[in-house]
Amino acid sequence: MKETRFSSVDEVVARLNPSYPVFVVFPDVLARRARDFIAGFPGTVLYAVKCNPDPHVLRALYGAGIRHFDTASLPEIAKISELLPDAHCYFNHPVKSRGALESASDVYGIEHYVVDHISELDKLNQVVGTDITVEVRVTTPKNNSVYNLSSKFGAQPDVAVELLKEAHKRGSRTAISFHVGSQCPDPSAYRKSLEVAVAVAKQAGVEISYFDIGGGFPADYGDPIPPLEEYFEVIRQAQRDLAINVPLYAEPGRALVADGCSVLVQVQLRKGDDLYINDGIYGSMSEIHLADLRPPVRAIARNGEVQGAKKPFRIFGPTCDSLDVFKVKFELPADIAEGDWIEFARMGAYSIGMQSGFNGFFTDTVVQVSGASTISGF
């Protein structure tokens, strides 16, 4: 059965009148940065699930030409796995339980996995076997990304040449992989970190498959950032400069959904300057409070729109709990009021999969809108 689109965010207002919050998902947006990222990487694109595990996100990638997916779980390696039979999963998750690793291997017939310490290649060779890819991950050098990947994951190039040594030894595949951090403001970061892995795995002396560099590029939530085509070319030239004759995989996250989504939230009470809305950091805005990220806002009246000059309102959350505050104030007519409804823009990111549904709010409703926000700056 054909699933109903609307043609915008103030026709889901007009025809559902919602009281709940609404993740509105924009495929169009979403298979052009798809397009954009097989054409502009110069190798495997793998899209990082835990970005937004979404359905109606995952198909529209997929329909884009979206093939193989970064998946660091046994359920996100069975929802792609029967959401999207002919897809590619790789368990690159460098933790993984003995349960989770049997039913990869077992029942999905997982063969790319990521370790970066020696007992975790031990777990994975007595479960799985050593008839697979075994995906050795190096810590990044320092750089100014939000989140440094690197303080929980990754070995120190030493650590990882004897474990790309003993993973060939015992008769596996091997490569290698890294992660500059997510939302990396800086394209130099992916040369500096190639560079690491390059030199790894000269020292290792080992045959490499193919050198995974993760995700990190960014999405643009108002400050600068570099446009993704200057990421692509520094990826070409350190490829040209350090002599890398075999594939790249990349796992974008971020880069692909950011700007594909929105959330539709209600005001639900008007304290002054205070507005009380029905989703929150507890819901699909966790990553506002965590980053203190800024997406692009408006208000929606049923009738018409919000009056007023844009002044700065301080947003709560819908639960019981006072931390439930976004730390930073947004730009919002003066006359806004409970009723009326706020569309948040570029919220595909590390949204809606990490809702918790404390305090019985969850936002369940997802509905398709053609074309793009009609936020400025999209």
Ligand SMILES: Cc1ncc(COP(=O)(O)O)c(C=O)c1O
Given for the second form:
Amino acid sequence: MKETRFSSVDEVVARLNPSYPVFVVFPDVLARRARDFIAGFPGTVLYAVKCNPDPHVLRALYGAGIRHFDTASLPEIAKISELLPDAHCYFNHPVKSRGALESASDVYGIEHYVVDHISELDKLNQVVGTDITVEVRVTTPKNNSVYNLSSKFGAQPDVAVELLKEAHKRGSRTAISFHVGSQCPDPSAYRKSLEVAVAVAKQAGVEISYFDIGGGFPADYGDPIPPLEEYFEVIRQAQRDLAINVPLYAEPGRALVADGCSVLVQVQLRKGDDLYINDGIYGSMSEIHLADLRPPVRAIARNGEVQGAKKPFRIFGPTCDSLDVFKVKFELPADIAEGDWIEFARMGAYSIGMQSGFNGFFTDTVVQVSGASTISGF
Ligand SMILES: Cc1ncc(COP(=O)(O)O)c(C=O)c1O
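Now that we've seen the form predicted alone, could you pull up the form predicted in complex with the named molecule?
Now the full complex is given, and it begins with the chain already shown.
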């Protein structure tokens, strides 16, 4: 299949003159991120599909060597299986419907499943049987991650011990997983959680096939974060200190894709220092709102640069309610006007996959651009 790629975001503007929002994928950036992660992480890398399930993104990661995928739903499993036939899916959602389990097992041959409660283990065994790997998800100690992913899922260590023993007794292979929370600014969180996981494994006294340390590796949104290599070093050190001699898995989402995509929007109306654009918090940009992100922005005019010194603008999205506005203001050139475009960079994570279609606004134009965004700093 011949791939169409634009040479730059400016070329997208010049050729499409888009009055609709455009989701821009940079496959070269995604491939480099994937290769760096595979090279640095001391184990198997699963991409967390929920983070950005766009087929261009999936193909770019696959092309760079990602073969394992953290899938949380049957549609994600179906998508990966159909798009990337030799890829391996793991059903890593702790709560699954019986119908989804049946299809995951019978249609797609999934062998790895996460549980954090005995009722889910019972359900899993009733529908799928026991010739599987049961990953028991354990809660993690508190840390400064932007999203806490242990408040909804994860068994307390003593419960995890019992689940592992029970899964083993029923004849399954066993593994342990956790998630330190998304956008985790502290590499030591992985060590602390690995200490918990290793203690749980010892107490359970069953053979552990692997430790899955989840996602959480941060992306650069402007606030200082340690380089990924620091996370890998902490994990390697923990591997040595805790004498971990079974494989490690990781399920990064954000760190693989954040700076590999931009959202290109058009200004539809200017009222003083308020701009009304054609994507917003119900579309591809909900995380700007949810996590107070400040992605880098750049104004583009039909014929080149937008003029004027930069000043803060309030930005409204397209839906009819007054909630569709970013809490943070964005610095843009003073002369920005209706018809100009704004590129929001580093928008690869939790963006196009989270749009709702509310009010009829939906981004369905995705383009690929060679190289990197001129404002991504990559
Ligand atoms: C089970 C699981 N794995 C991996 C991820 C990806 O996390 P991140 O994007 O922070 O790397 C998530 C995110 O919610 C998750 O729930």
